[in-house]
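The form predicted on its own is given below as one chain in structure tokens.
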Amino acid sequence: MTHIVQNRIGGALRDASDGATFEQRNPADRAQVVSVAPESTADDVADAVAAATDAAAAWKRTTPTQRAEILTKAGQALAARASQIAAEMTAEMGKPLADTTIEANRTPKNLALYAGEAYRLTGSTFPSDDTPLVYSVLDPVGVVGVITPWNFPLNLASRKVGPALAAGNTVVYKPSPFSPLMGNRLAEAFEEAGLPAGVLNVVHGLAAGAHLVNDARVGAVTFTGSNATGRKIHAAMSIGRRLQLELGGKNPVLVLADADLDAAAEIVARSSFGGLAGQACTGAGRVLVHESLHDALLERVVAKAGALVLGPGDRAGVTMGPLIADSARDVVHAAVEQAVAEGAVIVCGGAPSDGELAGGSFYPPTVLTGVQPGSALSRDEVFGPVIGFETFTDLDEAIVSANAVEYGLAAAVCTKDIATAQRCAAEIQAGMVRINRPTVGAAFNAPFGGVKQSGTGTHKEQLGPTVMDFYTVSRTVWLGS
């Protein structure tokens, strides 16, 4: 079935203005059009700006239980339909379908907790030497623009829509191209929950991000997704406009000396490969793994890669989907042919998927070694399952090779020692450090965020103590008798 997606401007459903459209297709089939979107224009995008600008002083007027009532309506609209969305996004974006069905479930949770944010928007009392009372008060950013991406279509647009409508900002939502239907699903539970017009507005297209950024009615611009999108958005914004980005990683996973190699094993599989297919900003690309134990740990991964189920994600016992599309498996395969012409030597996988896989974007899970420091592999994001093992010998050459990248999001530490593993978590350079976990989930009530290349870093992600800090503005009022 292929859905016709409409961009939501004012509370009107419409057509690019100059009827333009693109196509999502099922990257596990290539012959199947999922999804048809319109390619927004400027006049659209600018439309959508002004409606959510005209909006702005009446939603920041509504009360905190309004405001609550309404994302907490709008996560049991999600809930209600979690198995039909689940379907959706698998033919959408490929994930297989336990997968979705986790992502579908989750992100009602997400609105309910973004619904008791808008309870907790305290200001504070300060101490005055001249005044009877200093305070200060939070006040709503104005017009949000939220950039999301494809691989978390539904939960990572909830965590930007969600605490910027709670705070009393209007959005204007732009979802990846290759999941406009996800986008517009979101959409719909926030307007069957009673949202009003003009406060939700999503644009579809390739350009359309482009738009939204330029646009200096948008005080705050939240993305998350690739690092050259990134660097091009913090460029085009300006003094007096705020951004949030949360980009890629090189994630590193150290497997020291003294590790529990089978435990260390299911966290480099399950970091770097998975249901996405190593498609996450916080999936590992690197192990960095103690000499003593190299063969035995690659024998370990080697056989996990292997046991991966790989096709569509609504067969059963599918357990890793395609790639989102066949231009991102040649850039995955295009990585580990230059691995390859640097030195690294293919374990397993290496190739494009064939035979009856052959119609999707399918890559396997491809493990390396023999990875040099300094070398491509050891160095570049890949988005995909691919993993390349180094050998160090001494904890010191450890850490000093997984700082040596531009990036710094997730890293994960195997060992036994508490001590060794505080040191580990002291001094990688990265946002969240994990102690025998993998790289990749996020917690509920923790910040989620990198630094160096992997982000802003100033606003943190997720749903940590700050999370609202990003949409509002703190205000100080001096009050004289």
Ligand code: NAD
Contents of the next structure:
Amino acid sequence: MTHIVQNRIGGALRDASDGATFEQRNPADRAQVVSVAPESTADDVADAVAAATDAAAAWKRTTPTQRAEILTKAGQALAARASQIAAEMTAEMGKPLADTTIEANRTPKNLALYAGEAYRLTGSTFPSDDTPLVYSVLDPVGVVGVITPWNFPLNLASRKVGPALAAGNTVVYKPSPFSPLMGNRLAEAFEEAGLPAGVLNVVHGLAAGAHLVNDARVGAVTFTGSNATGRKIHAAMSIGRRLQLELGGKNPVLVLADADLDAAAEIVARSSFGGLAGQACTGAGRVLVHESLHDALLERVVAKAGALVLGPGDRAGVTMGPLIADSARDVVHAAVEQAVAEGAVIVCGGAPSDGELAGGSFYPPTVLTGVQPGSALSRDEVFGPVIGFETFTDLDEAIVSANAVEYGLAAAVCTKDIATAQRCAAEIQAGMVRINRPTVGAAFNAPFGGVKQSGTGTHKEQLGPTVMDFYTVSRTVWLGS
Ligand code: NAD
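Return one more block: the form predicted in complex with nicotinamide-adenine-dinucleotide (NAD), after the form predicted on its own shown previously.
Once more the chain from above appears, this time first in line as the rest of the complex follows.
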């Protein structure tokens, strides 16, 4: 079934003003067009920003209860349709149904959490020599631009749209061109919940993100996506406009000499492959293994890779889906070929899937060993199911190697020794260090995000107790008599 997706601007459903569209095909079956969406013009995006600007004053005046009720009802509307949305998400971006079901059920919980944030916006009072009362209050920023990738199309968007609205901002949301239908499902839930027209506007398109970022009326831009795009957005922003970038990673799993081998193999496989076929920002691309465990770990990880069932995500028994596009598959394969040219050896996988999977963008779980420190595979993000093994002989070397990349998103450490675990947690340069846990996953009440080139370092504001900081401005008032 093909879904016709439209922009939502000031409460009206609109095509692109010049009628242009783009299509998203099922990554598991290129013959199936899942969604057709507007390729928005600069004028369309400007109209959406104007609608958000016009709606800002009235939305800012709403009470916490009014905002919280709308977020709660939007979550309920999504939850009521979770199985339909999960099936659509699988068709649109490829993740197996088990994964999309988790996401469809988790997103309403995010909205419930942010509904509560509407009540938790606080200020402070300050002793003053001047007047009896100096206090600070939190205001909304104004119009927030939300730009998201496709790999968690509902969940990531809810983590931005939810807190933005709870704080009293209006929003122009630009979903990924690979998941326009999911963008509209989120907006429909808010509409059903009674969100006033113009408070949440949605514009689609390949160029719409750049138009949004270039509009100075957008006071804050929150972006999750690739470093290449993040750099462009960073360059386009100016003083006085707020920016939050959540970018890529080259996340290592460190397997130390005392690690439980079976548990470590499971952690590597879950971090690197999974239903998303390695297309998670926190997915692991490197295993740094003590040389004494290399062969035994490699054997176990290859066995786990072999046990994965590749196929369309709506087929029973499938545990790993396709890559998002043929172009993505080509990029992944080129990275594998370059690794081999730089001395690595393919142990399993290493070529696009053919046979009955040739009609989709499938790439098998791929394990390489003999990856050279400093080589491209050891250094650069590969957004796919590719893991490279590197060995070390002592912990100092392992930590230096873990840190020898420009990224700093997530890391996993497999060890039974608590002191070693604590040293790794302190010295590995990553926003999230997970001891005996996979690199992937998030807790919505704990901070999430990266350091170094993995983001703007505002990860304390993406999830967790300080999530509202990005969406609010503190104003200090001196109350004289
Ligand atoms: P992408 O950068 O290609 O696209 C992300 C979004 O940016 C899309 O909506 C796209 O249309 C838009 N965009 C493209 N060019 C733009 C421009 N010039 N100005 C404004 N917007 C523009 O990323 P992707 O392929 O969708 O996602 C994969 C990347 O996202 C990976 O690098 C992954 O690591 C990263 N990611 C990070 C996190 C995190 O929380 N750190 C989470 C998920 C994904």
